[in-house]
Amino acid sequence: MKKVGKNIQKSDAISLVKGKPVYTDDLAPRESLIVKVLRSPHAYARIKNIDLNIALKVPGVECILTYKDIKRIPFTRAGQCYPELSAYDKFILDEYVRHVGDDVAIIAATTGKIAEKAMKLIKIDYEILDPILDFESAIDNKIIVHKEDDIFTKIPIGFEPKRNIAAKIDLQYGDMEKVLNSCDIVFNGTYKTQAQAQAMMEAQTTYTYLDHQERLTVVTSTQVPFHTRRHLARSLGIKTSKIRVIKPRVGGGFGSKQTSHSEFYPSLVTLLTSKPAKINYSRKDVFNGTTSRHKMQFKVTLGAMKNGEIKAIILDGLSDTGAYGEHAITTFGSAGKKVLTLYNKIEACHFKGKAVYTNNVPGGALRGFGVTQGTFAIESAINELAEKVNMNGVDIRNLNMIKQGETSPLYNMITKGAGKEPMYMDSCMLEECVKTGVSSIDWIRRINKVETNGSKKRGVGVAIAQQGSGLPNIDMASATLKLNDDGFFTLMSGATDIGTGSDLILKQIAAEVLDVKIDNINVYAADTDITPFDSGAYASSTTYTSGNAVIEAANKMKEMIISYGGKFYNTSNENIVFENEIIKNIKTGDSISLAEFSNKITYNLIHTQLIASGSFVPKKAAPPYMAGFADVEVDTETGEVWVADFYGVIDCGTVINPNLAKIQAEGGIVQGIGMALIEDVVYEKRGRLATDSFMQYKIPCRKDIGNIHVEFVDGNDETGPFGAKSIGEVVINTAAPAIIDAIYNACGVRIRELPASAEKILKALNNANN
């Protein structure tokens, strides 16, 4: 292949290095009204009265909107295909506020300072209510987060808001009681994961204006422009055709921008005033007013034989969806559905649990999307089971994990429209990932010997993981290619590059099919008026789903060039070959460059424009796999952990751009290390976030970690574009369980609740020594 598999540089790399304006805030009109949101200081309260009289008199204030000014329409902000699996339980503004940071009023002024001054002059009389902050006590609590009767779901998901239940899971096969009774060992363990912030560099930013047709144009930093347009249409009560959403370059999302947030407020202001409006979230707005990873708890039961064969798994979970149910069922479902299939030799499986409402900041999408939490629980339990059957973490996985050509009935149960035919994982290279990692970290020697240097002890640990590549029979991508005069192409895609480099990936795929230079393709991405539909950047779908749509469009374009080449030379298509930007008549030997050909068919001879489109919907699971190996040093006097080395071995099928894939893997592993050891969303007693800035909320930087080693095994999935699967999310999943296992193997304490802070480890060491 000429373009696929090559380390090609992003076309906008130099612009970014030079700091040229490319992001939403850079592009907003200077005359935009500045929009701010007044946020609730209370976790749960009813707004008894709002006095705007003084605030409205501040010179420069354009308008202030409260719930009394906005039509009450329930909707969901979750960026999912319609009909969404998330509850319609949110209003742009409501009489009730359900978490600290919930929206109370919208202020628009000529400057940010004026808006902030007016915000301080708004007088609000709250009826302060007792909140629910502990998700373990939420179900059937006398405090009800959503008392209103006009919220609903479009699909049955076990929605019982009067019991504080946002969604339920109950999925099983096999005779659990019988299988457990036949096992030599039944292991039980409980594991907890914390809320984690996405911590992307660019905050939520949106500007809006009315175009010359009085249509609302929304330029926004989003992962889901088409879903955002739908959210806006419903919540604002206007037709979808009256809204255009444009996505400029996005400075990171990690899932935070899979939920619509900042788009509603300037849109309202522009519709009311007919003036451009802009909102740029502060970091406090991001922490308090958007989402974080769902806090989850899992009780894991493993039934196994003395030889290490795992026969049964029960995964009983609880998820804190916070004040709103965006992504509640989907993240919680992924925690089991995309983890349990790793252990396909089991005879009985039961995945159950509930996602519950609390008065915490809402849970939302974050890289890994629930799989990260589920992987921590299952992989930690497997590591504990290994010790009980006198095996190490690698040997027990080699005995039980899914291998190439195998399947699991769970794949059919969790895949929409899968039918009854077994779904074989023919491209699974997990076994090779583990084998490669064992060699890289020198596992056999290291697992049998703890290295000690004074108070510091060093150990190794392992975990495996999988993810998805798009959502089969749910999400869809499409792409359009246009051949321009002078022989260059415009690739129009609704896919959303959020800094991953997916625009370049799609360009490489198109260039490979068309056999043209990379620079001969310009990508025009994510404008709901112009580019074709794409579900958006989530579910690890872009390379796989959008990439396949590009392949279809490129193949059609190639056929069109050959067909029009036949017309140009007045011969049959069989006599035309299109290679290396040359159209050749093999019967006569005549040839013409693509540039000259496109000029002639545009201006002189045929007078036509060649345009081809393709669409793709995943039909089967094409999971990427990963084995993660951690090498950590624990200071037994302080409890501090240093990840000296982390080895990530990944099967993502064909690697389209190795440099971009390596960066994705390194970033995901570091984010996983942060979740394992440092990051934690902490609340004060009455529900106020104690970690609402980067002064309090810590993420690892380069000096906080040792070496990250990334390797790719030689994989290929026949359904992927040139054999590619996804990589963006699987890379975060192994870090936490592998590090926790390594800590145990180093110093003998097992942490079951993340993050594994120095305080927790030291306390566990002291308890063990006493």
Contents of the next structure:
Amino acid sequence: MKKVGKNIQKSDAISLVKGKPVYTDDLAPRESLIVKVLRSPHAYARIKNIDLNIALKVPGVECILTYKDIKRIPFTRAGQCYPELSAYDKFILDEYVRHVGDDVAIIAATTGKIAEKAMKLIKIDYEILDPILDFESAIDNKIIVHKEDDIFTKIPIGFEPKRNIAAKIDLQYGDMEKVLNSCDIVFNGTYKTQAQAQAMMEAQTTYTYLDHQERLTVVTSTQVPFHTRRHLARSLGIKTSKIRVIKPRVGGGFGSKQTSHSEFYPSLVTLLTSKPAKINYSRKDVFNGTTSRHKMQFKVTLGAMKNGEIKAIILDGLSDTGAYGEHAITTFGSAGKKVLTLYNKIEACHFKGKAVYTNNVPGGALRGFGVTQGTFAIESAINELAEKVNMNGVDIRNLNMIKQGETSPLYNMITKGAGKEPMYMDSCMLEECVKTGVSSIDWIRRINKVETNGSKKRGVGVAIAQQGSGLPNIDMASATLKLNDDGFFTLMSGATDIGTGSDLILKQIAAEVLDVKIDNINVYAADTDITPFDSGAYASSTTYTSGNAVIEAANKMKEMIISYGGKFYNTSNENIVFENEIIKNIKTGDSISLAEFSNKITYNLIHTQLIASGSFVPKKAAPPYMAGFADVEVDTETGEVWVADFYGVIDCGTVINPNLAKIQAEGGIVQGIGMALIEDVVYEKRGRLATDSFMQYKIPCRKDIGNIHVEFVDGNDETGPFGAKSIGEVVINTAAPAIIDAIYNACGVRIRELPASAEKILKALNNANN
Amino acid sequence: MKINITLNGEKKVFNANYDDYLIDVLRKNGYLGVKKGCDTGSCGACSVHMDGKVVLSCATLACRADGHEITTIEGVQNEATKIAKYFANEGVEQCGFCSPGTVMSILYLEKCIENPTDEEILHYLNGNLCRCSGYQGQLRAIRMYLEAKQDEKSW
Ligand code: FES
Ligand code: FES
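Could you drop in the structure for the form predicted in complex with its partner chain? We only have the form predicted alone so far.
Next comes the full complex, and the chain you just saw is listed first.
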């Protein structure tokens, strides 16, 4: 292969580093009205009265909108394919506010300062209600987060708002009771993961204007332009055809931009005033007014034999979806579906639980999308079980985990329209991942010996994980290739590069199929008016799903070039070969360069434009796998943990661009280390978020990170583009459980509730000593 | 009020309110390479040089820049291009949003320390957060950039 598997640089790399204006806020028209959102200071309240009289008098204020000015239309902000598996439980503005930071009023003014001044002069009379902040007491609480009757779901997901239940899950196979009774050991453990902030560097930003046809144009930092267009059409009550969504460069997403947020407000202002409008979220807005990883809790039951064979798993969970149910069922479902399949030898399995409403900031998508939470629970439990059966973390996994060519009935249960045929994981290289990690970290020696250096103890730990590659029979991507005069291509894609380098990945794939130079392809992504549909940067889907769509488009384009080559040389297609940007008539030996050929067919001879499109929807699960090994040092005097080395061994099939894949992996592992040790969302008593800036909410900085070693095993999935599977999400999943295991192996303290802060560890150490 | 700044070597006069932050004045006047990642001086995306020293422009009042020299990424395009090549080689400009601020800190580090150790690199750049890259690759890129510069010098 010439282009796939190579370290090619992104075409915009140099510009990005040089600070060229490419992000939404850089591009917004200077004359835009500045939009701000007044947010609720209360976790739960009814707005009794809003007095705008004084605020409206501030010179420069263009308009102030409250729920009284807006048509009441329930919708969901979740960026998912239609019909969404999320409740239509949100209104752009409502009489009730359901979390601190919920939107109350929209202010547009000529400058940000004027808008802020006006915001302070809005007088609101709230009827303050008691909130539910503890998700464990949400179900059937007398406080009901959503009392309104006009909210609903399009698909049954177990929605019972009057009981504070946003969604329910119940999946099982095998005779659980019987299997558990036959087990030598039944292990029970409860594990909790915290809400985690995406903390992408660029905040949500949108600007809007009416174009020359009076259509609403929305330029926005989003992962899901097509879904956002649909959300806007519904919530604003206008036709989809009247909206165009454009995505410029995006300064990071990690799921934060997979839910629409900042798009609604300037859109409303522009529709009302016909003027361009812009909103640039402050970091406070991001923390209070968007979403974070769902906080979850799992009770895990494992049934096993003395020899370590695992026969049954019960995963009983609870997810805090916060005030709104975006991605409630999908993240929660993934927490079991994409984790339990790892242990395919079990005879009985039960995955159940509920996602519940509270008056906390809503949960949403974040890299790993629930799988991270589920992996923490299951993998921690497996590590605890290992000890009970006198095995180590690697041996117990080698005995129980899925291996190449195996299957699990769960794959069929979780795949829409899967039928009865078992889905074999032919490309699963998990065994190889574990093996490689074992030798890299020197597992056998290290697991049998804790190193002590003064107050510091060092230990190793392990976890495995998988993810998906797009959602089978749901995610859909398409791509269009256009041959321009002078022989270069435009690749139009609805996929959104949020920093992952997916534009380049798609280009490499197209260049490989077409056998042309990388620079001969320009990627144009994503503009809902121009580029074909794509579900977006979503569900680990881009390389796999969009990549396959690009392959189809490129193959069709190749056929077209050959067939027009035949016309050009007046011969049958069999005589035409298209290679290395040359079209050759093998019968006569004549040849023409692609550049000359495209000029001729455009200007002189055939007068045609060659355009080819391809679409793809995954048909089966093609999970990437990973084994993570942590080597940590715990200071038993301070409780501080230092991840000295982390080894991530990954099977993502063929690696299309090793550099980009490696950085994806390193970045994901660091995000996982953050989740394991330091990142913590803290609420005050009445539901105010105490960690709503980077001062209080800590993400890892350079000095927090030890060495990270990333290795790829040689994999290949025949359904993937050139054998590739996804990479972006799986890389975060092993960090927390492996680190927690290593902490235990180092100092005997088992943390079951993330993050494993120094304080928690120290307390546990002290308890153990007393 | 009027603020006189020598900006990227040119004398400029800007209008600003007494409570405007430097980042807002810079961005308003077209210096869009200065990025805003937070509002609390915690992320480093807005790093610029003031009289040759790194400052956070989101935490510096514009009036404090009056009579001083300010350098933004726009003023160091050649230097940034050199660093950018090493970043691109490693693929560590993922979303790129943190990169201009990081470049400003690298340039300051170079000024302060002749031949920095990894420890020193991390120390000087610790205030520049990056959520995408995981830092390791950036360290590799910075090391290679600095080594190449050393080689050039010793020629
Ligand atoms: S924007 Fe200045 S430090 Fe974050
Ligand atoms: S590259 Fe995205 S924050 Fe650093």
